[in-house]
Structure formats: structure tokens, C-alpha cells
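A lone chain, given as C-alpha cells: the form predicted alone.
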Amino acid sequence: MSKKRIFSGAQPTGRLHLGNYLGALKNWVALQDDYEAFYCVVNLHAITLPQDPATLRQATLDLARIYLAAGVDPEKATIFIQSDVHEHAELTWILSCVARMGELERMTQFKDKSQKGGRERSSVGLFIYPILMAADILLYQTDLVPVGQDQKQHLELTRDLAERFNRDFGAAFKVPEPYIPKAGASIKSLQDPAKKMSKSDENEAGSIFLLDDADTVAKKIKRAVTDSGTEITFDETRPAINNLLTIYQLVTEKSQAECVEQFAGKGYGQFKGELAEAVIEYLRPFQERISTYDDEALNTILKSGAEKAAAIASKTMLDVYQKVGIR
């Protein structure tokens, strides 16, 4: 029996963190024994807002060269450059056909970066970037799309776009169901664990970024927020130290019972140390992976990818225009 494909990408902007990695990478090279797994530098949906092009360029390689040293295997898995098969921006239009005003109009996440700017000055591009979403996933054929809680809202347009378009036109893609990890989803900010750990924060002491050497990891969890008491439980009530013993718990693998364990009795103060070490340990092979990948190794990757991606996506490509009337 064929296995089922899976469907995943990031965008090249910011620095990705160690909630990156441990809700979405790791999450990554686990499935990529189980699916046939296509993971995609998606550049295109960084552009909706403004860029710089060199450096869009570089981080755009450098987003691939972290998903291998995070331990993608280009063997297993599909990693290409979405710009790289043209196919993306052309269903992309297909689906702008189909999709209502309405649907892009409730997306909260255009709600909340068109609030920076203003809604009027907003560009289309990230008015419509769910459509490109969609298109990203609906090329491919996808069975499952690891996807986090905010980004459920644009599969479920995903769905519907899906649905809708084979049942005006006839049966053109699969429709895709959400594989949402249960455990390290959610890294919280070590500065304010009522939000997530972002690569956009402007406190950047909130976030491990996955270059960051020994000694920013240290210093950034010595400062780390904690909450009143004394007691290293797991405590939703509690979020700052909750936050610090789940990260503890998924980079050393132990239980929770285990974790609460180790640190009975113990002050925040030896916590953070010990913690500070775990994340250090943790982090050192992917940092020492990194850089043995160069240019020219990268691009053969690349190449090789996205040759594999236009493959399929051309075939649904086809289908689309064949149904649509244009071929």
C-alpha cells in the first residue's frame, strides 16, 4: 500500500526558534518515515510583505539548509523552493476564481497584520495569501498537513476550496485533513508565556533563536520569566514555568512525572541552569550540522526537489485546466 503524503512548509523570514524546531521540524522528520513528505521553502508567501531581495535570497537558502540540518533527509523526503515550480502561482489564480470575499475577509490572520499598516494599505497578496496556502496543498494531492492552531482556520478554507472546486467542475484534489502534534505544539515566550515564542518578537530576549551560541542560550534563560511560588510542577495555572519544564521535557525526552522528579525541592535558580544545559546539548548537533552543507551540495537538492514537485503538480495542473476549460 502506497503511503499517505503529507504537505509542509516555512516561510524565509525571521530566525526561526527552538519552538519552530521542537513544534513543526522535529514533528517533521518524524513523519518523513511514515509519508511521502514534501517540505517547501515557501518564499512566495514571505513577499506579501515587503522584502528585502538579497536578503530574501540568501535566507531563502538558508531556510532549506536548517530543514537538512534539523535532519530532513532529501532520500525520504521532497524539499524544494516554491517558486521553483511555477505551478503554485497558477492555482493559486484557479482558486482566486473560485474563493469568496466573504471567506478571505474572516481570516483572522489578515486581521491582525493588516492592523500594522492599515487594511487599506494592505497589499492583495496578503489578502489572498490563504489562497496560495491552499494551492500549496491542493497541488500535491495531500492526504495530511501538520498545521498548528493558527494556521487551522486556512486549512479549513483549504477544504472548502477543495470541495467546492469538484463539485462545480468534477473530482480534482484530494481534501486534505489537519495532523496537529498533541505534545510541543506551543512554545511560549521566555519573556511573556501568554504568547507564543515568535521570530517576529521584538524582545528577542522571549525567543531561542537556533543559531543562538551557549552563552545567549544561557543568559536567555537565566532571565527567563517565572511565576510566584517555588514549587517546578507542571501547572497551566502557572504558564511561565510550565512553559520551562514542557521545553525541558521535549528536548530531553523525559516523562513529566520524571521531569517533576528531578526537580523536586530544587530552586528556580538550579532549574534554569539545568535547563539552560539541556537546550545547549540539545541544539549542538543540528549548529554542527549546518554548516556542512554548502552551496553547491544545497542546490542539487534543490534542483533535484523541485523537479520531483513540478512532476505532480503539472499532472494537477493539467487536470485543473482540462476542467476549468482552458485546455
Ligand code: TRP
Contents of the next structure:
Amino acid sequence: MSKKRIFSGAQPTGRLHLGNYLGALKNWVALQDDYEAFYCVVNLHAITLPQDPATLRQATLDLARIYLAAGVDPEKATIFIQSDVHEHAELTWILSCVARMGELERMTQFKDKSQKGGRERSSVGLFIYPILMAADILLYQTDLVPVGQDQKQHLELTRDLAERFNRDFGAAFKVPEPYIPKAGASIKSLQDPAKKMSKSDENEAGSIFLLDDADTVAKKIKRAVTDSGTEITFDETRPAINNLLTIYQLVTEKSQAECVEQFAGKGYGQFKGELAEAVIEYLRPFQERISTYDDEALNTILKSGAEKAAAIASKTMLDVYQKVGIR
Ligand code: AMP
Ligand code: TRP
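Instead of the form predicted alone shown above, give the structure for the form predicted in complex with the named molecule, please.
All chains and molecules follow, beginning with the one already shown.
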């Protein structure tokens, strides 16, 4: 039986943090053995907000390097840059004619991201961002999409668009399922556990970046806010400790029970010390690997990835054009 297919992507903007790693990348690596995996650097998504061109070009390559350093294996998974496969932009147009204004207006990420500059001044690209994401996924007849909790609504829209197109024009798309991890789907800011850890957070102390050195990691964890009370347990009514313990559990791959037992009767100080050590150890191999891929090796991997991706995307696109009456 042929393997089921997964597709996921991340934007080459800002610095990747532990939330991206535990919510997404970690699962990408775990899933690549059992699925036919496509992992994309979504640079067309990045320009929905203003970007400096030279920085974007570099960040795009750097993000592909991060996928590799995190353990995505180009022998198993297809790694490519979104803009290298022109069908992503083409299918976005077709799906824009299938999507409704009303359903896009309900997207909470647009509401969040447009808040800063104001809705009137937001790009239309930011508004239709979820359609581009749907195109990414649907081009590959994807079964499963591993993402963090914040992308769930976009996945629902993707499913709705696929079903509507299939109904109105004939079956062109597989309807994908989200894959959202039980633990780690929403890692919170170390400074404010009501907010998710985020690339765009102005308070750097809230995020552990994947390239933070050991000292920085230790300091950020030491300064992390905690809850009242003293017990170190998984308890959603105490979101700060719950978040820190979730991070500990994920980086050590221990069970919840083991973690609770380990810290029973211990104080926050000792817990934070052990947590810092565990996170530093967890990031070390990743940080060592990041410099081992030079641009040439990277470009070879990305070129072959784009070819593999295009072979599939072009088939879906032709079918779509035929069904719509463009070809
Ligand atoms: P982005 O960097 O926004 O393109 O996100 C890349 C992936 O990381 C997506 O699958 C997100 O859902 C996931 N992600 C982003 N922030 C977090 C977080 N704080 N906790 C867990 N997953 C996250
Ligand atoms: N919107 C996603 C994010 O910000 C990134 C993304 C773009 C994506 N296209 C995708 C994720 C397709 C999964 C599948 O995190």
C-alpha cells in the first residue's frame, strides 16, 4: 500500500522558537518515516506583511537549513521553496473564486495580524493568506497536515474549499485532516502564559529562540513567570507552570507522571535549573548541525525538492483547469 501524504510549511520570517519546534518541526521529523512528506518554506506567505527583500531571500534559505538541522531527511521527505512551484500561486487564484468574503472575514489570524496597522491598511494578500495555504495543501492531494493549534481554523477553511470545489466542479482534491499534537500544540510565552510564544512578540524574554546560546536560555527560563502556589504539576488553571512542565516533558520525552514524580516536593528554583539544562541539551545537536549545510548543498536539495513537488502539483493544476473550463 502506498504511504499517506503529509504537507506542512513555515514562514521565513523572524526567528524560529521553541514553540515552532515542539508544535511543528518535531512532528515533521517523527512523521517522515511513515508518510510521504512535503515540507515547504512558504516565502509567498511571508510577503503578506512588509519584508526587506535581501533579508527575505536569506531567511528563505536559512529556514530550509533549519528544517534539515532539525532532522528532516531529504532522502525521506521533500523539502522545497513555495515560489519554486508556480502552481501555488495559480491555484490560489482559482480558489479565490471559490472562497467567500464572509468565511475569510471570520479568520482570527487576520483579525490579529491586521490589528497593528489597521484593517484598512492591511494588504489584500494578508486577507487571502488562508487561500494560499489551502492551495499549498490541496495541490498535493494531502492526507494529513501537522500544524500547531493556531492553524486549526485555516485547516477547516481548506477542507471547506476542497469540498465546495469538488461538489461544484467534480472531484479534484483530497479533503485533508489536521494533525495537531496533544502536547505542545500551543507553547506559551515565558513572560505571559496567556499568549502563545510568537515570532512577533516584542518581548524577547518570552521566547526561547532555536539559536539562543546556553546562557541566554538559562536566563530566560530563570526569569520566566510562575504561578502562585508551590506545586509543580500539570494543571491548566496554573498556566505558567503548566507551560514550563509541558516544555520539560516534550524535550525529555518523559511521561507526565514521571515529570510530576520527579519534581514532587521540589521548589521552582530547582525545577527551573533542571528545565534549563534539558532545553539546552535538546537544542545542542540542532545548533551543531545548523552550520553543516552550505548554500551549495542546500540549493541542490531544494532544486530536487522543487522538481518532485512540481511533478505532483502540475497534475492537480491541469485537472483543476480542465474542470473549471480554462483548458
Ligand atoms: P509560523 O512560524 O507561524 O509559520 O509557524 C510554523 C509552525 O509552528 C505552524 O505549524 C504553527 O502552528 C507552529 N507554531 C507557531 N507558534 C507556536 C506555538 N507557540 N506553539 C506551538 N506551535 C506553534
Ligand atoms: N500558515 C502557516 C503558519 O503560519 C504556514 C503554512 C503555509 C502552512 N502553508 C501551509 C502550514 C500549509 C501547513 C500547511 O504557520
